[in-house]
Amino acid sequence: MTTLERILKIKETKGAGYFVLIDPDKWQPDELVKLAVQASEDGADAILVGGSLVLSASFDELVKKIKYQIEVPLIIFPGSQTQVSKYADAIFFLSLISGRNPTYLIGEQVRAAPAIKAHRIEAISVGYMLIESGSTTSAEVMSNTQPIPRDKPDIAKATAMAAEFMGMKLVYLEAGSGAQRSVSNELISGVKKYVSIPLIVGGGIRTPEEARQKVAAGASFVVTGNVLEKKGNNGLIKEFAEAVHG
């Protein structure tokens, strides 16, 4: 079974899936591995690893350390073509379709493709959409693009439809790391009505109740990252998992 099939099966059996995103730049290596193991044990359905920069010396070694200690899929969430590792189960092959910067629409993808092929990493095509969140995010700065305004749902709907028509397997609605506001429930439900492929929603989701609302609005998968760094993990991962699955 492919990784994509595994996560789609999670959606089918649990109603929605919960992913934990780990940015290597925000954790010491040992802490990073510990968080991944804890997330796997506490109900996360997949671990995403990556970030806008990733200044860590060996991305490959970090992925390797995580891979052999968790039971759930390990998926790379790349900020650039340098974030590729043969130890990952899969990589989200992102195209930043909310922006018009060719580097992140196709340029980084062309550079990364040979390494992904050589390492036989499963590539899952994802239409990546930045949604305005009330603050300038790292993804916005690094990609040199503007997010889709949160009060312009028609643009988001049309962009998501284009992703599906282009053959992408998933659409990722991203408020961004450190977002002041998460992607609105109204925008999620609006996009959901126009596409049949699953929606991933992340950025600015701070409570399990908020995560549950994203699922009710139409999210197939919910991603959290920063909130686990700021509040600690005493039961929080499990609470998020239960809220998403419930």
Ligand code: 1GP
Given for the second form:
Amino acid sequence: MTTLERILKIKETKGAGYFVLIDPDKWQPDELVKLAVQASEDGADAILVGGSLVLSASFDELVKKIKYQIEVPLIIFPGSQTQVSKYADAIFFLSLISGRNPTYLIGEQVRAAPAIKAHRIEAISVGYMLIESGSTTSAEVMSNTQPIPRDKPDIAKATAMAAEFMGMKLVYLEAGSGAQRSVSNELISGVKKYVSIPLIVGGGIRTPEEARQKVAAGASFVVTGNVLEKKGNNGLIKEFAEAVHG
Ligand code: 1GP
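Could you give the coordinates for the form predicted together with the named molecule, as opposed to the form predicted on its own above?
Every chain and every other molecule in the complex is listed next, the one we just looked at coming first.
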């Protein structure tokens, strides 16, 4: 079974899936591996690894270390073409379709493609959409693009529809890591009505209740990262997983 099939099955059986994002820049290497193991034991359905920068020296080593200790899929969520590792189960092959910067629409993808092919990493095509969140996020700065305004749901709908027509497998509605405001429930349900591919929602989700609302609005997968960096696990992963799985 491919990783995409695995995560789609999670959606089918549990109603929605919960992904824990680990940014290697925000954790000490040993803490990071521990968190990934805990997350996989506490009900997360996949571990995402990646970040806007990833300054830490050995991305590959890190992915390898995590991979051998967890049961759930390890998916790279790359901030750039340098974040590729043969030890991952899959990579979200993102195209930043909310922006008009060719580097993040196709440039980084062309650079990353040969390594992905050579290492036979499963590439999952994802339409990546930044949604305005109340403050400037790292993703906006690093990609040099403008997010879709919160009060322009029609642009978000049309962009997600275009992703589906282009054959992308998933759409990621992203408020940005540590966003002041997560993607609104209204925007999620609005977009959901216009596309049949699953929606991933992340950025600024701080409570299990908020995660539950995202699922009720139409998210098939919910991602959290920052909240665990700020509060530690302390049972939080379990609570998030239960809220998402309903
Ligand atoms: C960021 O959507 C992810 O790319 C997760 O965001 O770190 O705010 O949970 P947070």
